[in-house]
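Heads up, the chain below is alone and in the form predicted alone; it's given as structure tokens.
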Amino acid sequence: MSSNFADRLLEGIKAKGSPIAVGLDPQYSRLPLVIRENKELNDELDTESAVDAIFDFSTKIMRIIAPHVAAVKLNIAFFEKYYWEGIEAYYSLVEEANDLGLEIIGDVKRADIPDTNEVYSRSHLANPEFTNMEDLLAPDAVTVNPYFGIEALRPFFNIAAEQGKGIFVVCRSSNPEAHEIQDFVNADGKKLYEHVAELISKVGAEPAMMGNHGYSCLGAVVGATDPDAAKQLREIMPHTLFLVPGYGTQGGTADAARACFKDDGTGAIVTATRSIIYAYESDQYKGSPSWEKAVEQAVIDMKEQIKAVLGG
């Protein structure tokens, strides 16, 4: 196995043929029946039936997609919602993905002044220490803010160095509200998400971050919503992979995601959340026979929609 993240993401996408991720932001209340009407399973309001019925309907999930997909996000917050028992699903949920063969990416977006992003790091990203656990494991790559700095996220570019783990810095999220900071414009007419960018691609440029296939193992959170300031940052970090949420539910396309891609159809890793763990919600796969063939052709039908925009 590759000791570089970026190296064996890139393995993973060559071998499942598709540079997709699917995220996990389980809710009770959009769960299928079949799992809510579970009479140990039905109870929203009591934290143990609830996160069991999120585990069930995640760890079903993560089978579904394995497959098809190089990696799975873990979107943290809709585990802390249901406080230390969520938090085990969480890091439970981590392990039956990497049995799969999943790359795991927490997504948990923490950030903070350096000596407080030592601790982050340790907790999110690195394996732990513990004695008593040395079976837990922690995600291969988390999400991070750059807003106290990039040199303040040190702790984490250490960590992903030293345990082949993997970071993805927030450049240009796909969420409307982004550009109200992220757009800012300075007196040189350059716009704050190009700054990040460019302080992201000179630090992945040091030789302990890069992997064999010429990408960093610290990458950027670049929308699908965008595709021409997607382009734009194509250019400023060439050897930076980018995650690229906003598929779907969001408005994100096949064709906008391209931009996020080189010319030879690697560097990216496009995510899709709602779209395809909530498919059988939608109009499209409601003759599916089951929930579960519902999520299994909306992973299928977005694998080929990204693989005939970058030419097969």
Second form
Number of protein chains: 2
Amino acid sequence: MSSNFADRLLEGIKAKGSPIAVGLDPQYSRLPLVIRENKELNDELDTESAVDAIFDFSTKIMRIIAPHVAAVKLNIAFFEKYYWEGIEAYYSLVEEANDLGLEIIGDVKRADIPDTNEVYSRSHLANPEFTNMEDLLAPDAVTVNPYFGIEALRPFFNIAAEQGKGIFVVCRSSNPEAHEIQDFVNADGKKLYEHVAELISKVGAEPAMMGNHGYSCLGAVVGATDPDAAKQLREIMPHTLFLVPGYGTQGGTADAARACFKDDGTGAIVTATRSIIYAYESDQYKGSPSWEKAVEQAVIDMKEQIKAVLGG
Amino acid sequence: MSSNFADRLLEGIKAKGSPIAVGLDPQYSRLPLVIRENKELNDELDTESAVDAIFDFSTKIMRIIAPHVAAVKLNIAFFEKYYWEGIEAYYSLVEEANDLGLEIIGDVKRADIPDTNEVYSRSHLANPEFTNMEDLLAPDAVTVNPYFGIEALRPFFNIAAEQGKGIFVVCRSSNPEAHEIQDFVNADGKKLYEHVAELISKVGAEPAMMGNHGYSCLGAVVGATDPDAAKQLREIMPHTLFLVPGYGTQGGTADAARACFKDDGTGAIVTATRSIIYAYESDQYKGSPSWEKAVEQAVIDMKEQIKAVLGG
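I would like to compare: after the form predicted alone, may I see the structure of the form predicted in complex with another copy of the chain?
Okay, now the whole complex, with that chain kicking things off.
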């Protein structure tokens, strides 16, 4: 197994034949009825029942998607919702995902001053050092926020370089409100997100972070919602892997997703969350023999869609 | 008790006679020897012992500072370090602080797209809704990050307005690396942090957020490290409470702290962390009869310092 995260992710994408990371944002009220109707799991207002239900759902989803995709993205907000019980479930799911051979992206969006980033990077990215937590695993990569400065994130970069982990800095997010800040433009017409991209590209090029396939373990989050921005960012960050949210439910387009990839079809991993994990709710898949089959078909169809987008 | 967070904080500051929030960033290796030498608490590499030691220390600190300051700021990174056990301790400390009549600022620096902010704001700011968590309390206020757009933080604003809670958006952070992003300047010479300040000021002026003392429950984090920036930000955000880190250990100056206040001495709350909670390590206080006395004297001295800064 490659020791650089970018290499490992690229090899996983090749092996599975799809540059897709399935997002897990589990919400109790949208879980399949068969789970919610289980009498031990059917209390939304009891954290233990709710967490058990979400854990059951999430492990089943991961088993369904593992043959088809290289990575899973766990949105920690949906676990923090259940306080410490949710956090315990989050780390258990990291272990399950690891057993299934998936690369695990902890979608935690952390950032603070460097002293605090040192602490955040220990729990969210580094391999645990506690004697009573020997079996615990941290994710293979995390998302972080650039507002405190890219250099302020150095503790994350150090751990990534030392322990074969990855980081995705939010560069251009997929939500419409992002323009308020990210489109702030300087006298040369350069937007803030382009400036962030330049900083990411520069730091990511450091030898300790570069893998053997031309990409860095320092990646960027680039929404699939603006094809022009994606195209431009692809040029500014030639050795940066893009984590691409917003495709599907958030109104992202095939054009914008295409622009996140290089001509050779590498350079990005598209995340799909609600369109996959809640596929059984959609008109397209609700006739499936089971909720699991709906999810499986949705991920297979998405693989084909992305192949078509890439012209493959 | 006032139902607007800004009113409550201002009343607390007046009652205690000091615009200070003590920060709790507990690190095991810096705990007083008397705690670390307790044989049940002396294992840094066991999360249970370490969390018990940190919890013991933190509750003692809070009892010492409660007569002198209005607020405590809990940096969640130092609890996340211990995974779910740390998070359980974090919420227990919120309860302890509440029993002591302190306003509690959860220093969590969260932000994401609005759907996810909806979920984050539920666990970090809203009163819990779970039937098995009836005694649980969430902090009175949290820190958030502006990079996804100020409007993306709307779920936090809604909870603040509905439940009498507060928010501090990071505007100008105290770390030197901040300039990489926050000083990005547009064609009119406006820096990004000033732009962020304008957005904060505008949203904070909404009637649902304004209190009776001329301040909004939507505040801003403004470092005490740049007097000119602080002065300018004080003008851009006339009804915004500043949470001011960086005074003391991080090299902040009295001038910069002064500039965060209005002429009438209101408008800001200065945070002090390591200089207070680890006072017993410093040359100035290490002759104290106990670590507790050192901490108490440090907070009393800081009160006087800030009074002097404010010319009171």
